[in-house]
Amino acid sequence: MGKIMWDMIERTTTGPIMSEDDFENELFPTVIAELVAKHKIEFDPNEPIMSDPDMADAIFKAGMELLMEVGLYCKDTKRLVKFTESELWEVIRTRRHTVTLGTGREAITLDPRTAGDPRHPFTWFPAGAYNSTDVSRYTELAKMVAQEPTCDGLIGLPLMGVGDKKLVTGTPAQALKVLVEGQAIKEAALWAGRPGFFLGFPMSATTPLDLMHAFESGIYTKDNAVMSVQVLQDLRINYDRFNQAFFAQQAGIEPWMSSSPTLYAYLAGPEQAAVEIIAHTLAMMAFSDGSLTQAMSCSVHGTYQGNDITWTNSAASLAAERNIQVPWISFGSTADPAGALSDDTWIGTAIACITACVSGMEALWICGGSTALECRMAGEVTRAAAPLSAAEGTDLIKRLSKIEKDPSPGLVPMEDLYDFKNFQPKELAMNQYKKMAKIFKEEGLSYPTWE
């Protein structure tokens, strides 16, 4: 663990006292529009994608100088941690480039990649079920996804519940939850042949304890998961973080860097948040030494897409693809357990995937959607526009914007899209699948399956 750590954890218990209110309301807000100012950072709502190299240096460096000025707020002290620039500087220049995640035929090694790489980003299907209190179900779902051919790793939902037992958070029973849903995947993984998959990290785990009993249990590995060690929302920590990110060096497992900024909350814009993800970043290598970094943002309306998300996604990949040059991860669905048979849906997906091949991402988590046919198609679309380059995938996608969809039909039942006896799509999903196909294939995108 780098001198930086222990010298972060110093500060907040010396740094500047500041409430949390104050904090929030003033410094912040104040500061990061002032920087978006200073270095005429300008999103175009008619651009998906953010593609000027000026601008995303512009947005490194309006990163930077947000966490020097505004530093990290402590919750546990009340204290604000700052940085030097020098500090920032030693923490780029000692980052690793590449991170090897799974083992065996399954190991996959994220490379620094650019817009018209051939090269495809990763895609990471989630196992498992929405709101699920159903073990066998979930488990049944995530070998669904498992065997799919574009599946490079997979990504546990949360349990909604184990049976008829009580979920207590920061009790056992939240522990055995966690545990269960790795059991699950990992079963999943197996029964594929595929037993050296990346497994994600322990999507349930809400406390250090939680992530240490899943690691503890064996179920989860250095080789084949990664440990949470976010920043909570706005630049603000608290000693739990430090903590895991102190197991995850001890243990030799790889930290999982996320910032997940809410537009139009405490952010006015994307160009807030393409700022704020910066800063993030930096901030979580100084304390994780990690250089796996995830970054998605979202509106406070709940939605995944639109031309705000993706600007924002693609501008703070290309700001870091320019600068920092670490394995860059976004989201890879529009987070609707109900779109199984929604255009709008496998669209929205498509065009997260799209964003990530032309703005310099490695891979994508939570990649497809609620069935295995979406992840599969997700997967599909990843590697088919992988050599686009920014203008063209841009173009793409406000083609893809413009195509008039089917209404929904909502929710349908996971029994009339799969048969589970041989856990096969039924025709009602395939012919959904086909049709995507279709309206794909004609904008351009080419993949073998859709011959």
Contents of the next structure:
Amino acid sequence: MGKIMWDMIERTTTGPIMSEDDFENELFPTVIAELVAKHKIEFDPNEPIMSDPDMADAIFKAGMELLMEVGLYCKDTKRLVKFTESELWEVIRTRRHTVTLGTGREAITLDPRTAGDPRHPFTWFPAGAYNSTDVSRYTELAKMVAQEPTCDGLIGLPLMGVGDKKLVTGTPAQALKVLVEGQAIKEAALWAGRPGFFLGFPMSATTPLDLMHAFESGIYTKDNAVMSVQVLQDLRINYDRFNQAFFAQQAGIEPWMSSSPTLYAYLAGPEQAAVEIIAHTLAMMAFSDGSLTQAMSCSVHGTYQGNDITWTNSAASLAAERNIQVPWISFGSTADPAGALSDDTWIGTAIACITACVSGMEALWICGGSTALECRMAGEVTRAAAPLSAAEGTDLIKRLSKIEKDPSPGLVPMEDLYDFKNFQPKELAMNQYKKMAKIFKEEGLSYPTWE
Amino acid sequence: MGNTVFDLKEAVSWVKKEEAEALTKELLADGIAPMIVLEQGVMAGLSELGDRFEAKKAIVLDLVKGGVTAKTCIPLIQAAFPEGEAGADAGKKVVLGTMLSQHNIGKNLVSTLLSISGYEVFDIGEKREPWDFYEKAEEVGADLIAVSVVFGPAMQKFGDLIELLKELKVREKYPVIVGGAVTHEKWASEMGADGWGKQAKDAVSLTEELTL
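Hand over the structure of the form predicted together with its partner chain; the form predicted alone is what we had up.
The next block holds the full complex; its first chain is the one shown before.
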């Protein structure tokens, strides 16, 4: 597969040239709209899950054609990198279908699953805290989620800085932050008796150099972590991505291929977003030789939930399951930092988990919320919903969406929710957990709870 | 029967640039007051487009194209105003960019909304450093700096911009507003921003307020 990356690099110097404005405002939106119309791909606003195999195949075909007609836009050279159909089929044919992450007793293998498969998607919990500079508190929060029975791995959240050290990006201060995050979640995994946990990828590493520092340090390794190689927004690429992919290849690190389309920005709706995810995935497979794919959508209106979001995620997953067959992951959260006591957030997170189960996904990342109890719920719901058929899952999501929710109290200090001496939840948090567990059980999800 | 301002409103709302330009010329030639052409034609069309965006019936790209359409019509209307009446609010300049990262969706939307509200926007693009904002603001004589902050490391850089402006003794000269996915009001306030916008449209009201 390496040869395709070299061909792509050459095409960044020889492909059709155009301004980014023309690409963004004319070529890309015109062609993707034509392909969606040609293949009769239609979103039904009443349906949270897309389970039609014929439409999934149409999404796959449209994604392939998008790469052949438009290709990737290279921001460094302003040229298009197009693909031939035979290249794309070669990429698909030579794919690895399983990926093993983590080591020892904590090693997990992502095997292909489909809707109705009783094997649950793995649940990787968010560890630490957003926007904090307090490394000690960050580590404590990571320990809280690492100890959860349904935790299958940790995704370190980005620190805001390290203590009072000024974070100067593009310098070793940025690399230090990346290493401290890794050290903290590694310590949490050790403390929880799970030294072999998968530790995600160094999310704070924003340059190839940061990523190389992260793996050179030995904190992140090819056995416990993956390396991001994602394309840029709406079919764009730059030379950093090739460099990251090449480094990962040489170091034997699994690439983290990621596609996160934003609905209603330059994409007219879920149909186009699903097609874009397939095109992104095939392109990343071509230059990174990767298999592990993360695909999640969000809305330019600022939400990670709603039928348009879940439809996109499930449609892309089914299209990939039927035609590409690579380990598939999505986002397991509503990304609401004030959601610890919000019914809306808890139910939104549960819907994301159910969507993954009935869309044949293999794992969920940042699964849960701002507290370990939200993660616990997400892990439990994912296990309980795994055997559901697409129809059963769709019906459950529709019922959950209609449940009357209590008003959210907003942001609650973590000290009110957890005891930091023993890392156990306090009554306020437990009451929310029990309330939501009761609702999920009443709606037909049967599972043991760790109360 | 001739065309009306309603036709112009529809042309702007549905982003038909050539048609909107021709209609603007026709209506002004027919003696329709420039203010009516502007408010009931162009601005009403943009407002309708904005409503469709809120309802997820239009996308950012439509707003961008709507902004281009409006910008084609507005100079024609301004030229038709009796001398001294046009452009009372014109001339306010905003320097806009994304700090550090490649993201451009929110920034482009803010640029469009400010432009169609009559501000002259100097979009310095993505992957920008604090100095770039200062340098452009000095070059064009900006009235305000607007910064898009979309990922963690850029948050610190925003603080660096505020400090830079203070160090260069121009902090009072340039109100600074910020917004973006990772930002929130408390953080913006702590950093010393003059305003924070949760949504792109907030940039317009903040700019109006801060450039009075």
